[in-house]
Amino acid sequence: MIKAILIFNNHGKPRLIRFYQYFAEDLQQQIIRETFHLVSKRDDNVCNFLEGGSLIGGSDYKLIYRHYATLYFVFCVDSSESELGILDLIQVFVETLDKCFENVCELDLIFHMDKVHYILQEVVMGGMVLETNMNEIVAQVELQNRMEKSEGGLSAAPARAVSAVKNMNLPEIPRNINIGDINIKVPSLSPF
């Protein structure tokens, strides 16, 4: 089972953190620091598997990682997971990000965090691998994008709210609102 997915840059700044096992926030920060130090000090020509750090479970857990340009993709897994299977999963995740963002970079992870989390949830949920077919994942992301566009997306929400208020059929604008002990006086508002 996957216990955590950590993505950080070459300087140790977290770009995506997902824990599938509960850890207190201060312990999560220590795990991130320890994982970065374990992974970043290794040469690029050594094995991409290493024993989990002392904070995340020691020898019962493995850290499996890939280093792409300025980002480390680290999966912390228990002993039941296949190292090569997780390496392949990291590759699928990165290639999916690359297809969805057209040459993914660190800034895409920062400015499109919601989309990155959605893609990750298509791949892994609750620490279990859901999908490894990149074409299926991309199809689901495109479907989500089409749904957002058809609904007007979040950017249209204020306009829809104003339109809904304008279309309300109130006989008159309430001047005093009483809720229990609270009395609210509504100032005179100009009509829309």
Given for the second form:
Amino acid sequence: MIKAILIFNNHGKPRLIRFYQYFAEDLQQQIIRETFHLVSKRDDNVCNFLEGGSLIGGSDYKLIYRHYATLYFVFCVDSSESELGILDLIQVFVETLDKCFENVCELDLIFHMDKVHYILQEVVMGGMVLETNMNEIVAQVELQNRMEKSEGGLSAAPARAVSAVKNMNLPEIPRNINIGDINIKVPSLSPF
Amino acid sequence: MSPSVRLQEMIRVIRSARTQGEERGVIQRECAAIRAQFRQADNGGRSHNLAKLLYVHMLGYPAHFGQMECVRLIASPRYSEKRVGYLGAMMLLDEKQDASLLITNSIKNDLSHSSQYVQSLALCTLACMGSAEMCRDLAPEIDRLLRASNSYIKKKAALCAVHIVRKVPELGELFTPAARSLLSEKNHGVLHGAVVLITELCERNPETLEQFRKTVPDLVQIMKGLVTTGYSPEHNVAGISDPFLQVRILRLLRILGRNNDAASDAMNDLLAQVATNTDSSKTAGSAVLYETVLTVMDIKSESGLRVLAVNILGRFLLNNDRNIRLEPFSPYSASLPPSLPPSPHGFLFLFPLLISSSPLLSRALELSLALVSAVNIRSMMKELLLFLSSCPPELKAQAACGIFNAAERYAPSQRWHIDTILHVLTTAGGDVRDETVPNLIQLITTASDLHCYTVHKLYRALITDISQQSLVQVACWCIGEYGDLLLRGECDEIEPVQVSEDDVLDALETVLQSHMSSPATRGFALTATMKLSTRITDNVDRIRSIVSIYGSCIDVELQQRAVEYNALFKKYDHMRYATSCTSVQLHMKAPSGDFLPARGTATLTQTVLLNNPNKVMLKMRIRMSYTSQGSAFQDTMQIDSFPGPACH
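Having seen the form predicted on its own, could you give me the form predicted together with the partner chain?
In what comes next, the whole complex appears, and the chain from above leads the way.
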């Protein structure tokens, strides 16, 4: 099981945080700091796995990370995951981000945090690997974005219409047309 | 102005804050605004406000006031609002909060929504934070989705089912039939989810595992398809077709094949195929190969396959990629069972070159010791001895201990055994345990046809180097016992060298006088000198003079011995021969511990086996050295009476 996915930059500033196990807010921040501390000390020529710190889940957890330019992608997993497999999964995730954002960079992650979450949701669900085919992931994300956009068009229309009417400069229309009582006598017609 | 820009504007403002205090101020203002907007009944930017809140939450600021907003957004008919609402629920809610109960109904409705994307949101959220009650409530829905929906939903439903089973194990039975039928799907995502679900079900319930054993042929078929298909661009990772799915299936096969001959047989061919056809140059292939090795080792595989697996593991060590190289020795990866088959090539010698971390090196040593068997003991021991001489000091004790155990179990001959122990004493004598000396003495005593060879070898070792105490002690003892064989000069198995009585006495005197020798070692040397008085003819006077010098030695133990020996010379010369008999054997076992707590709360035992075949009268002096509260102590006691000749 994947216990957490953390993306932070070279200074430890979090860019994406996803926990698949419940932790209180301050504990979450502590975990982020501790993980950054462990990972940033690593030399570039050592392996990409290390034992986790003391905070998450006791001894059965390790950190698998990849360092891309200014960002660290860290997956905190337990022993049921294949280490080398997770390493490949990080690569798949990053390549997917690259496809969705077109040459993704740190700024994309900063300003579109929610979109990154939605993409991640197509890769990992409930701490388990869901889909590893990059094309499939990208296609689904595309369709969902399209759905969101199209919805915005249709349901925004009534709101726009209301505001349009409110802004219309209509001349004063008499509200009450008082015709008075009209008595219409209906002549009785002879039957055919 | 489009509302989403407001989110990005907020981010921009936060980022432009120059100090932590400024940032806090900005965020507090934003949160206040968001809070106010949440309280308004209807506003167009609800989803964006929640998104802003989630951003702020990621930075570590409190966001609990957004919980109810999540509930509201989830209930909204609009997809954009649901999306953010569910994301917020997964980030801010957990089953302990009351608000999480409120979304159960929304999830239930959304699971039957006409749009698969809304369904998938509900599934995702349930799988992330569904409580036990929610799971019980919605399990039938999930089962329905497992059977009748498109592959996009099926794969999500499968993982959702895994979460449900983890929360409420009894529901496993509900999902078993659907899980079984999912194996016939073609979509890899669905297959992957199905295998994960089946794995979870089998791990939780042994009866379910029995049922799923019948699926081994299906799993084998799927794997064969993956391994033998030509290039498939969809699932290809570095030349391997869907390595993620392969790894999952291999793990499931491991669980199904464990302790079961029939299942293991059924997967034997496949495992051999995967092992031989998978390219290990990249991570993807290596991940698959590593799982294959673990599976082969864990099930009842045939020996040829096991040898293949161990060789694969060996090749890992030679890989250029540092991650692949260290994969077998990761302390947290599944540990290999102790009874590994013999490997035709050792690779231990590579370890100190490749691994600098002590814990990993220790694990590598453990692994190699597990590989030792009667068949490869000679070649493995060469490697182990090389390792011993080049490993870091903190591992020498572990290596020496492992080598002794291996030598004791598999020694092809006594001479080999003695040689091995001598080699260890020469290279790492300082790191061996205390009982090594008496154990080695015991071994030498029993190897009666090797006494000549042994004493010659030890004498040579002694004159080369007297710094390794255990080696020196054994050598002194040996010379004392078998000095006559040494002086005789001829020996079948070793090049004869002329050793004169003076040479021997010189050697022993050097030990006695050297500042490197510990008191215990000097004791050995003195006793040996004494014993030699009965074996040599010309230099008895020299021995007497050596012994009498030590009569006034500062070391009490040595002095006592020397005085007693002197007495033997003077008063009891006729008994001298009897006292240096060779038939009594002492075998010291390892103590039960090395720590004795205060106030008699526990006891420490050390067994000493005394073999007295000729039933001679014995007195035994025991000296105990220990440390207490930082200071060293020594106690000596004497046992004057042993059980009489009637007992043995």
